[in-house]
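Consider the single chain below, provided in structure tokens and representing the form predicted alone.
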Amino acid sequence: MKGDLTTLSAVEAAQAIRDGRLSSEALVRACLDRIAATDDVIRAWAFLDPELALVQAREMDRIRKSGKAVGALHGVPVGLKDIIDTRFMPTECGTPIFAGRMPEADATIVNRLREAGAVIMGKLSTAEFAYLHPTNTTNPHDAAHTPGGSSSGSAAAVAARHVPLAVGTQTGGSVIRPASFCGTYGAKPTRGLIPRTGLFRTSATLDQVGGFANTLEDMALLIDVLGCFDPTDPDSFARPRPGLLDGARATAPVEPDIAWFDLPFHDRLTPDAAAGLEAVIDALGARVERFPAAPQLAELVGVHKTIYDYEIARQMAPINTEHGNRVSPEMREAISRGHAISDGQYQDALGVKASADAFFTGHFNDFDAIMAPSASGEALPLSDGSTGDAVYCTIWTLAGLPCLTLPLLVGDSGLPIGVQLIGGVEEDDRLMRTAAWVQRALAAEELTEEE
């Protein structure tokens, strides 16, 4: 195949490899060349072994040529957030405390990727223990700005076209926000759809796996590949999973109904983000219904924080005891807050969370999706020392709802701003179908304006 292979989508690349029009080795070499040319500035990669990547690619090519079965991502390069265990690569979780750590086994989702024929390119930078302390990764659109956190390297690598797909995790807003900042698609599916066995955990209740891609179909395909039942993860469910790629390719039988909640923290939006979101709502017209948010809905942000701080303090206790002087100030503060939360307060928060789960189950009987900001606006300057505000994601993460950010807007400085869609539990395919409708509706509206 001619042209820049790094511009191929994962769906296109996988099909071309299956057809014999493209070799995995050629695609991986193109990605490695792209990384070599740009990563000295972007710094997305925590670990990269080019020869190991090429060995995997050659094996995928050998399998295809032998006439054996090929997988849904056969020969396609994928990057992993560096909290995901890999047997033949270090997993350091963004901290010198784990320098050189070599896991004994692959995480369940790594096994899923290998089964699908993916080439595991390497490990992508993450905030320390997937929390708040920033990495040195920069935004591919402007190196003076943050790519977001904590899945910073995963978002940056996809935006820079180092790989067509990358895996991240979200406990607050660590997939949706960096995807918004870097101008990619980002998705966190229903809690329990993707198993977490073999990932570093900070919150048993809130940690969820997600991913990054440059097209809606690629995003759906990645989630389909990663999803499976794993009895060693208590949140993993043993029943059929929705087909996200089928959803992304489907035509909605009727125009979807979308809800927008006027939450009190929307005053944190930058003017360009607020204006862009209003323009999207106006363009979709009667399909979007606005609601004043009940105080209980906004209070879920505090419920999320209570659960997160309580669980991270206990999860990090052994590391903090042994390496407290090497843990970041942000993590030490979280541990301190968590230890101040009583068992009773924690149980109360879990009870409120259960009530929220029930509320949203009823809500999606009437609506196909909720629309919300993905982030407060454009990516912040690195000089701010922050990866951004997760407040626009925490409610949906708390409830375990499937979330998707679409790269629809551009801010005043020319940086991307995403628009978030949230769906009902285990209705991830319906969310993808709604997202595809939104994209088509906005494209048609734009075409009409141009005419």
The other form holds:
2 protein chains.
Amino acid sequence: MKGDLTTLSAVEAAQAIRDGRLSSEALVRACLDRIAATDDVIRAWAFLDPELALVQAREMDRIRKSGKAVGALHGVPVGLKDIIDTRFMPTECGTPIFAGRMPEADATIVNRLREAGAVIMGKLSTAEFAYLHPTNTTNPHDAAHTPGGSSSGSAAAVAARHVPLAVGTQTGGSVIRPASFCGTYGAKPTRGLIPRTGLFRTSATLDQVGGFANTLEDMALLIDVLGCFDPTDPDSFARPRPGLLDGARATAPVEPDIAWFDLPFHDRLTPDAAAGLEAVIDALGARVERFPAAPQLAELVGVHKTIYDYEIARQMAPINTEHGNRVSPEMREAISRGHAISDGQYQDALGVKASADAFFTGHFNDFDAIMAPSASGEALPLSDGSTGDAVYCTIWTLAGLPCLTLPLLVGDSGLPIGVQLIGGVEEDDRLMRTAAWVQRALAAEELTEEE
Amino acid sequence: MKGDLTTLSAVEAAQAIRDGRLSSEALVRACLDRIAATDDVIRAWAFLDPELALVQAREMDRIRKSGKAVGALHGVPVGLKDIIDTRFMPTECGTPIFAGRMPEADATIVNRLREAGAVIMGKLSTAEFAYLHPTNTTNPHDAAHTPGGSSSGSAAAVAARHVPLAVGTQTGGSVIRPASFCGTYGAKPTRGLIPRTGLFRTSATLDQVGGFANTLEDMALLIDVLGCFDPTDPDSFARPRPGLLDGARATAPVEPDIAWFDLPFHDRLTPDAAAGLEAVIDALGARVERFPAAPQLAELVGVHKTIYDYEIARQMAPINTEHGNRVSPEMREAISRGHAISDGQYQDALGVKASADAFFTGHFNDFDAIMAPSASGEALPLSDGSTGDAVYCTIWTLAGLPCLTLPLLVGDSGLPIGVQLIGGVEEDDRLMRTAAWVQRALAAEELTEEE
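What about the form predicted together with another copy of the chain, after the form predicted alone?
The complete assembly is shown below, putting the previous chain first.
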């Protein structure tokens, strides 16, 4: 194939490899070249061994030539957040405590990618233990800005076209926010859709798997590949699961209904983000129904924090003790806050969470999606020392709802700003269908930058 | 829907349920009624709780009405050979030793069926520990004859239209032979395609999962649903896997080439079976190439027996000792034979097996499939006390090749006789495509009974 192979979407690349118009080796080499040319500045990769990637690519090419089965991501390189265990690559979780750590088994989702024929390209930088302390990754749009966190390298690598797809995780806003900051699609599907076995755990209640892509169909395909039942993850379920790619390609029977909640923390939005979101709402006209500030929703931010602090403290304290207090100040504070939360306060928070789940179940009888900010605005300068504010994501993560950010807006500094859509539990296909409709509607309004 | 719902194929039923033309509850009730009317004679079921099946059916109907995802077998009842562990149904392995045994977890393939939306109908009678000692199941075509073994109930239940699909296992010929005797499709895919975790093990080297159906597409769909990677089964693999349903629906780019080996044990075929097979070969004309008796192939029958006896003896001896020598005479003989095999003889047999694997890999560069008998002829009378001769299947099972029996012939007593097709490793899709071609070619020749 001619042209820059790193501009191919995963769907396009997989089709070209399937058809014999492209080899996985050529695609992986193009990606490796692009990484070599740009990662000195971006620093997305925590581990990358070009030969290990090429060995897999040549094996996928051999399988295809043999006439044997090819997978949905056959020969397509995928990057993994470095809290996802891999047998043949170190998994260091963004901390010197785990330097050189080699897991004994691949995470379940790594096996899913291998079943789909994907090439495991390497490991992507993460905030320390997927929490707050930043890695040294920079934003591909402007190296003076954060890519967001905690899935920093995953968002940056996809934005920089190092790989068409990357896997991340979200406990607060660790997929949606970096995707918004880096101008990629980002999705965290329904809690339990993707199993977490073999991933570093910070919060059994809140941790969820997601991913990054440069097209809506790629986003959907990645989630489809990762999803499966794993009896060793208590959130996982053995029921029929939504087909996201079919959803992204479907036409809604009627135009969707979208809800917008005016939430108290929206006053923290930067003016360009607020104006951009208002313009999107205006463009969609009667399809968006606006609800006043709902105090019971805002309360959920605190509930999320209680559960997260309580659980991460109990996960991290033994590790910190064992490794001589080598965790970051951010993590030490979380441990300290978490230990100050009583079992009763924690149980109360879980109770409120359960009522919120029920509230949202009812809500999606009347609406196809909720629209919300993905982040406060453009990516923050690195000098702020923060990966950004997760508050725009925590409510939806808490409720286990599928979340998707679309790279629709550009801020005053020319950096991307995402728009978030949230769907009903186990209705990830409907969310994808709604997102495709929104994109078409906005393109027709010439609002999007793609036009 | 009108008419007898038990005549629907699984593909038809799943589509009707998806479209809202049929409820899972109605389908399951129709199947339960048919079982109630006929299982006194057939005795296919080792465990059946109608309410447990109906609860699942109603849940699948509820999911569909909610607008949530439906699976490939949504609401379709499936029966399981009673060596497949189920959490909410006993799993007794055809032996009083395991009476009332309740496993702690579902087998991996049970979870796969649940992910596809299938209704786990109940447990189907098996020969003792999936070996030789028969269960009391009768052949639905003539109750004076065996249904074959060891997956006796699975074959009988599908032939009797108790369920459109059933799962079985094959270590020698325990899927292909009962399918041939009962006039159903039967398939055992490539070794490792379907994981065995949660199944009673007789031979780690030889045990493989398969299934029964009344149409080729149903057969393919069932195998597609069951296949997945499971790291706890050493034969399982995390590579792209063939899509059998796509294969069954595909048109071959050219007419296939089929090989037939004249094997020494073919002199044990009954005259009607031998004549029927010759007629099939004649009808396919130049597409079948005939090879003389290959002594190195015939030798593999003994290699299979050495490995099977050696391994089953080591699996069964501790169980027999623990349970006061309560296994059948057939099993005691196997244990005794197995203990007489030295480690060296066993290792030699594994070595010959490895060369056979390599031989077949080369073979399928030139041929799409091997054609072979599925069994010696019609089902034997129950008075023989045998489930039939596995010799026509053991070579292919040994080599881990995908095997498929088509219900193409009828014997002198009016009982069905299958024709076996064997494909290349991990080319189960190509085997299905070839089988579909064979069926079309024979239908055009008016050889099959369907015309």
